[in-house]
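Only one chain comes next, encoded as structure tokens, the form predicted alone.
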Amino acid sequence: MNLTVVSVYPTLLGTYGDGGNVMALRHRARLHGIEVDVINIEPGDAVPESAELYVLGGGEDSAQTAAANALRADGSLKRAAERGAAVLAVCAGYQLLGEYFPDANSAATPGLGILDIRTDRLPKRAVGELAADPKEPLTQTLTGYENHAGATHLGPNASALATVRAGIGNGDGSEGATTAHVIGTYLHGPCLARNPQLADLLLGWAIGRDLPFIEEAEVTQLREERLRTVLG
């Protein structure tokens, strides 16, 4: 089985090691059994539209709306989204999917709409680690960290990835968004690379059905330790 993962624009939204997405991705996919072909998209080059998986990372604010005003007048991804691919969006990436984000000063610049989310700041910029217990169908506790002074509020088209234990996440006890096939979230770390079953639950959609769960003894040892040190 092979699926198409598209990294959408990397030299512009790859901050805190997010590229290792793309990678923990193609592991977990190998474990499954399943190919993927990887296209690394850059600003200037057509988004393909008919890829089972996108992948946006997080960037500084010049470059997130660089990202939004290319990807926006592109189209493709927010069509992709619309017919079913799956989409994991993080930090800069995640606030771009919506209706808008603050620019560098700090006024309001169209996203791409995919999200029924808003993004203004927070009174105080939110840098740690961040521990996050999920809705269904996740039931491991989510682990990253955090460096954004979004506080992202969800409208009723969207529900909260999870529910914050440690840190900040959108800034009113949740963390993340989701609708449809659609995931963002202020998880750096890389996202999946700490947190396997996300990288399961992305991969099951891009395919069209749920994978079983396989544990890695080195990745459990990680998450432990990482969810020690922020909640004892």
Contents of the next structure:
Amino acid sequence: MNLTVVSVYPTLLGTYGDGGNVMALRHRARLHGIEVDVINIEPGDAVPESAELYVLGGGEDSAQTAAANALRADGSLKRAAERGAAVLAVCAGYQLLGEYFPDANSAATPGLGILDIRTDRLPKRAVGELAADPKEPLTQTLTGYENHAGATHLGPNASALATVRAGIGNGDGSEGATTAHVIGTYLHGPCLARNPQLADLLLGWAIGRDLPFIEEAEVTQLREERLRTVLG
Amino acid sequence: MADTDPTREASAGLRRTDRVRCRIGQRTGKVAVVTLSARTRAAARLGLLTSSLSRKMGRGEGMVIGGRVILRLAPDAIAEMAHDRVAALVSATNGKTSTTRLLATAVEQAGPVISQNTGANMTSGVAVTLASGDPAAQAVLEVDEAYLPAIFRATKPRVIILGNLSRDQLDRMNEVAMIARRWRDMLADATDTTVVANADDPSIVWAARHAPHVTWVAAGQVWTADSAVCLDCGSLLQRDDSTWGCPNCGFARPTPTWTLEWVDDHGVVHGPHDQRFDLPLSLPGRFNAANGAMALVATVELGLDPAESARRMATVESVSGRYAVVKVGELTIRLLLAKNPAGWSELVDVMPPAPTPVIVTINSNAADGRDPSWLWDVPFERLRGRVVVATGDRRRDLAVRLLHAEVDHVVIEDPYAPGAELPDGMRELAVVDCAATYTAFHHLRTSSDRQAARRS
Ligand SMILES: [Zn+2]
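Can you switch from the form predicted alone and show the form predicted in complex with its partner chain instead?
Following is the full complex, with the preceding chain placed first.
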């Protein structure tokens, strides 16, 4: 079985080892007997509308604005999300899925309107380990690193991805946002390598059936160490 | 080499280079033109004393505290002590310590040279270095990227080498563009300095292209992820094997005067008038050949003999512990240091081919960067076909990265302990390559020093 994953603008949105999320999807898919075709899309290229899974990473302010403008003009990502494709968006990618986010001069910049969220500035930049307890169907505590200045406010059509146990997340005690098959999060690290259940959830949405969880010792040991470090 | 006079280039360059040649020719150590004020002399003495006390108390090299004392007592000490004798400053995200050592060794052909031997490359380290040693010696100084503008203005170097810019620690955002902008402002009116700049790094070109005197060197760029976008207009740069340019505004790679070629595991530097210099360095890897090429061109700009420079640079075997072969516990290891994804990408290629096992040590103290997500930017896939020992505080992050890269690995807290369960064949290796982040590298260096001290 083959699955197409689109890596959206990796040179603009790839600050925090974000390529690792694509690697993790390929790796987890292989464990489940699924082969992944990865398509890297750069600004100027048309975003394919028919893929099953889209990944956006983090980036600095000017790159984020450029990416948001190009994706709004392109239109395909929003149509794919509305059709039910799975989307993972991290940090700057998360913010630009919303109604608006702050640009380099803190001016509100229009996003894609895929998630019912609005982002402005935190009083102080959030840098450090982040741990959060997820909502159903996820059960394993989410772990990662955050580095952002955004305070993200959820509207009625988005649900929080998790409740913060250590770190800042959205800034109000919640972390991330989700609607249909779209997930936005401040976790990098990259989050799918550290949270394989999240990777499996996205892959399951993409192929249309639930995947059994397969444990890997290296990942379990890393998760235990990180959670012990931040939660004691 | 048919023509050994590279100064027959543009007339401005010729005048400039000849003047430099005269100056450096006059000073073989006997012409002491340095006249320091009583205040600076006293500050320098006290600063050096403080450094040496701090060293004796076992508090590192004492460069920072010594430099602070000097600058507190004599705020203009750097400008005074540097007066007319700074041959070159060297800055880059990666390779500045090695380039500085190579250049300092080459410039010794014209007389004594002072340079840092500890990598202390901020204001205080520069102050202590200038205060120590022969006050008439030429200075070749490594400078931290962020401190370069201030130290450049104070020291007025004859040559400045700008090697490369890439992300260093991820928690310092926007660094590359910000530093390129500050370097550009610094160079705008640098009429007395020749900039030796890497034409293959768009951020370096952007910073240096309006400087009054620039010599472009095609030294290569392995890591392109931090110069994907045009610094003028924000468009995505287009690249092929040999060149790059902006499709929107015309910002493009300048024509280099010097070009590094990598042939059979060593560098060859091609210059104007069919000049050709082999660079048979002892330091490994293409990136050290790039460092050597930049240094070689700098010696040409200083009016020195490039063939002699190449010969001298070949004698440099290790730089502040990098590439040094040391004994730690029961293993003899070659120490490899990398501080950021670009540096790690280069190191992966320096290691011996599979199936030779290697050690990789990852820490996440402040000096290493607290966030190890950069591990996912490093092409560890190139280590496939062997067993990698994952160690350091963040060995479990490394293990997960290696799992995804399909590289066999074992996680060992202390591979140097007696009885550690090392991969087959590792104990039998004459030298084991050990790549480490900054604090892990220094820990290994000091453990090996202690071990050597116990033996002697
Ligand atoms: Zn441009």
